[in-house]
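Just the one chain here, laid out as structure tokens, in the form predicted on its own.
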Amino acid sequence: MEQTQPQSVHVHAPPEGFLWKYVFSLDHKVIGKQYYGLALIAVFTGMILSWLMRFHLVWPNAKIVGLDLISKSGAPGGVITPEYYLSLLTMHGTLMVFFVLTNAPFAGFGNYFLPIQIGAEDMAFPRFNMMSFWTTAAAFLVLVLAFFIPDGPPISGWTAYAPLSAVGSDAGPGLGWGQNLWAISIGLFCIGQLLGSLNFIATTLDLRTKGMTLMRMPICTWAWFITSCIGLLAFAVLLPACLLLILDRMAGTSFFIPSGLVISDRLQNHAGGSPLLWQHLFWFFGHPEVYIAILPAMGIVSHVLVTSMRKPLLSAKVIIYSMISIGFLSYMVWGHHMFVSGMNPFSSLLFSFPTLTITIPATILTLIWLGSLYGANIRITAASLFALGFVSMFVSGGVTGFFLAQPSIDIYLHATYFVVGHFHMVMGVAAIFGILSGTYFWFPKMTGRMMNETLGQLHFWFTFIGTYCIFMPFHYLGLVGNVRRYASFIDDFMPALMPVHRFVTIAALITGAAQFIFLYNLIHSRFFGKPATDNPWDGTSLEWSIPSPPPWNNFGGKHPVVYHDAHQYGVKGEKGDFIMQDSPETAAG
């Protein structure tokens, strides 16, 4: 299917009164704000709750005030206890990898801009893709709601490990009705994934415009397309994983609790279930979830790239088999987050292959990205700063993963800081500078307004040296053997690494600090900042052909027609160096 004419069924009336404008709104661009602001609110509050955990880590015994007004029992006097460290762990990992880096970089940008630059006037269903948000919504509200029950949080970590999260209460607190949350919490997100990716995959195929073929598409057009196929299959997975979580916990069933169990001295009703078995459903979604995360950041890196370089890629076309290629290879590796559960050694070694195979087209991004940039006038900006931290970041994650890879290493490193900083830095920071670097670009087209350059390059360099600064130290944590989620180091041999924490910690609380240096800056320019122009980076793709802010149907009820990809830069002539999607103006060359 090379090009196809967007049909009129998919247009819908303009939206009337203030609920149907901003609130149950069928605009794909007011959706996609939507999960944009719920990625916001999601980011701050695991935020502050890596602020409660680093803090507590390098004083264990300091009272954090008010924290007990949450949770008496969590945090009597406001010293946090073990168990609620591991809660506030949870729900940390929880709302990160769910709530921020797949809604803002894939949901959120995607729902605003994937239409707008094949050239449609919605998404192919647009009352599935309200439903998708409020879904996603109530899960997070459903999650939240985990704080504020007697109960609260539970302690099995973001990964909800069995038979400790299929066996309710008796296992620890946080493991009734806390877990019974998350449990649902993650059951209704992976409902509103699947009807947004089954949305973006029909626009994507259904409504481009006249000439825009599929390699006419933009490369983050491209990047949200194969986020879709890929999360189609994943949370399709998860979702009935979680239901049988569930019926393990309210049900009497024993899908992952196996037969003679004993906890806390009470021998489990329970027969013939299998642990690994939710470990082979949850990272079978779980490392694609990874490119669910960094896909759609890697093309908003590659649009940012190419219009502050003003020359195109070396290729776009090898970009794109690549990340495709890297979402077909991403469903081969779930083995090697198992390669400690008692693997049979000839399977880590299948699990291991691909694992260092999915490496080639990483690899091949990069060097893509870097030979683009020889001989580049870049243009600097907070954009295309945070595309280039982007690259730096996943550069320097990325490296550890070979050693992760290897299973007789892996064995040794999983349970440290090791796994922690390489996580961290290749799928949570790099996804996160991508989803900065989106911001700077797109703010004007999404408001009409310029962000602050000051405040952004001040905001730059802040995170950059700061991540560095927090999760490169990890690395040397986890080789020396520093064990991962433990609530405090008094009484055992890593005391004397007590001065890194420190570091780490301080490190931390900055970092975080100026991120408000980011909220401010985002606030006060949606009101007061800068008027801007339709097309203020002289950008090609055709969200730059239309208004700043877009009018609700886009492109005023016209049908553009594509005549070149979007990467015509570097070109000489009258006009300047680019050429718009829809200008029949003729490349020079």
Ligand code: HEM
Given for the second form:
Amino acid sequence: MEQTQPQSVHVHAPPEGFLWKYVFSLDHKVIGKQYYGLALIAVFTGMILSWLMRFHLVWPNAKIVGLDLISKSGAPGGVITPEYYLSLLTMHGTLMVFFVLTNAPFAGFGNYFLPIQIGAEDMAFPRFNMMSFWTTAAAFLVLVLAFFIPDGPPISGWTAYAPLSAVGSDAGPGLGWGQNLWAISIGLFCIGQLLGSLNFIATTLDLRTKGMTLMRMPICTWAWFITSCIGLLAFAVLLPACLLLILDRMAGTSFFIPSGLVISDRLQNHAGGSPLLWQHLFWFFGHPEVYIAILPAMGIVSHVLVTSMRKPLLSAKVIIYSMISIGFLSYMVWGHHMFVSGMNPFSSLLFSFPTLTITIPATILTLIWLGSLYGANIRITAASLFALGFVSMFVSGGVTGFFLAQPSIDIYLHATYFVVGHFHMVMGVAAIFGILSGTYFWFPKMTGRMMNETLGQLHFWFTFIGTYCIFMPFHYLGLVGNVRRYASFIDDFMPALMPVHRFVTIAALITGAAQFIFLYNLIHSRFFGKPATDNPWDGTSLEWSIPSPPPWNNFGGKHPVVYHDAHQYGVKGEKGDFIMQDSPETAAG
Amino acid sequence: MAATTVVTSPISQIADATRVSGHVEASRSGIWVGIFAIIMSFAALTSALLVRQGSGEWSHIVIPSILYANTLILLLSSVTMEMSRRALAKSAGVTAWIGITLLLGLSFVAGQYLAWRHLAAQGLYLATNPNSSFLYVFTGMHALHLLGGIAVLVYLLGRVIGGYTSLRPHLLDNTAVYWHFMGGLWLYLLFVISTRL
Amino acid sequence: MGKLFGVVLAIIAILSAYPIVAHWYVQPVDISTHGHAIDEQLADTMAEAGLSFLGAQLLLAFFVWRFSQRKPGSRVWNIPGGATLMVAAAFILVGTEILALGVLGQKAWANVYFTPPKPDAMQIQSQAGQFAFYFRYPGVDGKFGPLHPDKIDEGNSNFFGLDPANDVESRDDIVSAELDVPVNREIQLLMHAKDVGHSFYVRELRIQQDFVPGLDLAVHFTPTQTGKYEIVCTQLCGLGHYNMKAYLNVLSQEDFDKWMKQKISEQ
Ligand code: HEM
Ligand SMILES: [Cu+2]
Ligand SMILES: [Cu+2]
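Having seen the form predicted on its own, can you show the form predicted in complex with this ligand?
Next comes the full complex, and the chain you just saw is listed first.
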């Protein structure tokens, strides 16, 4: 017998007042949008930083009007200095990886749609949820603050390798308070993500509505769930690593700093630490982080594809199991970032093998998406175009993983633009495509208005062709031995490659500019878009069974009962060629 | 399934039984998931310790004996925590038992503070040498997590003082799980500290 | 639009592959004894990855071209074999690729890291610091004097922190800003970081190895062609990272002896 007290009912009253409704809201939908908004600010900032980097690489002496207002020392007279290039690089990488790729596809869409897709009214711990967003927002502010302090942003890259990141301002500009802010920001970010992951896991395990068995959950729910399991482990390791880094920097300990270092002619007062320890801890987080970025995108893309194809994917189960094995394997491969780091060369072989193995589930996923397209009736929309573009990007970025997974080849390609090309395609652009696909797909649900389809498709073409123009040449540059993280190319053979770099920069400027079409579309449609119906794409999952936008308690106080998995397409249903998850009808034939 | 029996009260119009039990279970899952993350963090710190020890420049320090006394206090507090759970089931003496647990928890933290003072008196500060760095980090991180538990105890105590009915048993159960975990974690850390540092 | 997607994607795939097939961008000449194994491995991987890339992209292009925007309500069907076929294909295709490349290809790695240097290999110490490399030869006694970080004094060209006044072995040590080596002689490079992490990368040698502070590593290689090659730093080391380079001069034995003699006389 189950009996209850009213207090145990978690349902919160509709919030009142601007502050509680939009700022410190406990509603998972508002929090999801907040995460998305934060990611949007971060992605445009990160993109402008990449413009500045690309610009500097090919026109090193050009003046950029107004840049000296942001940093007098970094860009005197508007000309970017080499150290400011590294500051831009660090901030670009950090913003993109943490504040875009983790925030938008996982925390943003996940918060908004995971509870709805399992038929819950909210997350399990709404207060934690609100705290997790505001911790993340604080982390963002702390990071961006680095632009406006005299020291400037750190120059040690998003990987912050010790001892460069640990010894303080002797080692260069930005390594004083700039690096402190970075470390504090990432520490805060970890806390936010840990709270978030915990929430996702508990919600998925325990708040599913009647009939929503685990195997009936849509693929993207699964993806968020798996991602939160990965995130829990990964951020739980990065957090203490950041703590140790902060102690090395601010309290004089020597976790990552060995003895006998002479920096700026000063013998450092540290002893016995291990720089490789930072690399191990960082990459133990860092590699899974790549999957934290890409798994939600895979989930979103599967969700969009199945709706657009009007037939089920060949096997949802296989997709789910593949994602689980990717998540699992992602914890055994971190050393592939350290092949030439001085780690024991036998370990390199040990790390190489699971890295190659992980391509099996990744290939299975790709083949399932590909094979499912056969015999489909694909509806072409901005959302489905981006989903198809994702598959293409994932393939392009995936095949180059084969090179870098082999330690022998990595001897040559490590730290070249080949790596930059690889990770931008497979993690950066692919995940961005996932986010964009999800945006075009769910915008009607989230706002009650449709996005402009023409502008959306225009945006797709610019972005799809543009990203190939930017990132494909990076691979060629890397094959020749063009080194990454260089503020200028003074190597002997570089003049011959400068035309390629100029091409890339121009492509980056155009592609970046095209993103403003998206921004315009987003904002304009929010206010003036065509009103959306409840189920504009003929979807089957629960978010399409409720009004657009959903009421504050999602299902209006009712509890949906689920009868099917989310893949009932290509059948004869009452409403068309699909059957909704909460519809008791059974597929005829 | 919520394992506890619950006082009958009017059920709000929205609540349905499975939903509420879902929230009870979610908070239990939440605790276990949180514990898992904490284990992971301390595992990372332990591996840092092992790597650091492997890199030489390692000299042992004598750990303050008050840590052993603190250990007893913390274990005792786990017992009183169990007593409060029983008391809640019988609806008698809850305030006292939670209060005692809280006091014991606070004395543990105070004891840890004395241990730090003791180390400092010997000239061992956070940055003095690798052993002292790890000792402070381990004990500090543990104390921080324990303070989280103490905060919840304070909250629970407030609830109990406000009347038994407003204390949800699963809240106390979950706090107890966390509290015992803190005890277990401390035993593990003590083992690491006394054998490695 | 679906048709357009197919066409555009096919064009992108072919244009992307073209510079590779046409060998527009290739590694610089290999001047090492171990490098050909790496190059072969790279070429094999390029062939397999390139085929997978083209295959998958063209299939995607074709399927989207063929199966998009059909009449509403058109019959949909599944590929024969379904998911089982896909899983089997993945295991077979990638499985063989892993075996062929991953397992067999480790030989190239072993060449570099598991064959110890021959006893007669010439030892040279390399020190990386912000933002320059320095190289030290043991001199006539064949021994390196010990390093004293507190004695480092760039102003007086004591880059390594040597103390010739007290250390006999340091007295004849030769320090140079360029790495001069005789051709066809095995070199063992002892790597020492002065301040932060750096890396030693010579494209033509197919060698890349980090300098890790506090961890003295070594690599060995045998250059087979005389000439002047660039050594660049590939581990982000601070504001002058892009500017941190030195030269590897591979000399004939005579030229090397001459160089050495001159260095000794300069002391
Ligand atoms: C407009 C599109 C983008 C352009 C033009 C661009 C360009 C660049 C450039 C030029 C670099 C520096 C390469 C170097 O000097 O080594 C870089 C680094 C990086 N980018 Fe992007 N990027 C873009 C989007 C993204 C996205 C979406 C991500 C998300 C993953 C991302 C993540 C990174 C990371 C992690 C680094 C490495 C930073 C480091 O070395 O510490 N970028 N990008
Ligand atoms: Cu990785
Ligand atoms: Cu460098």
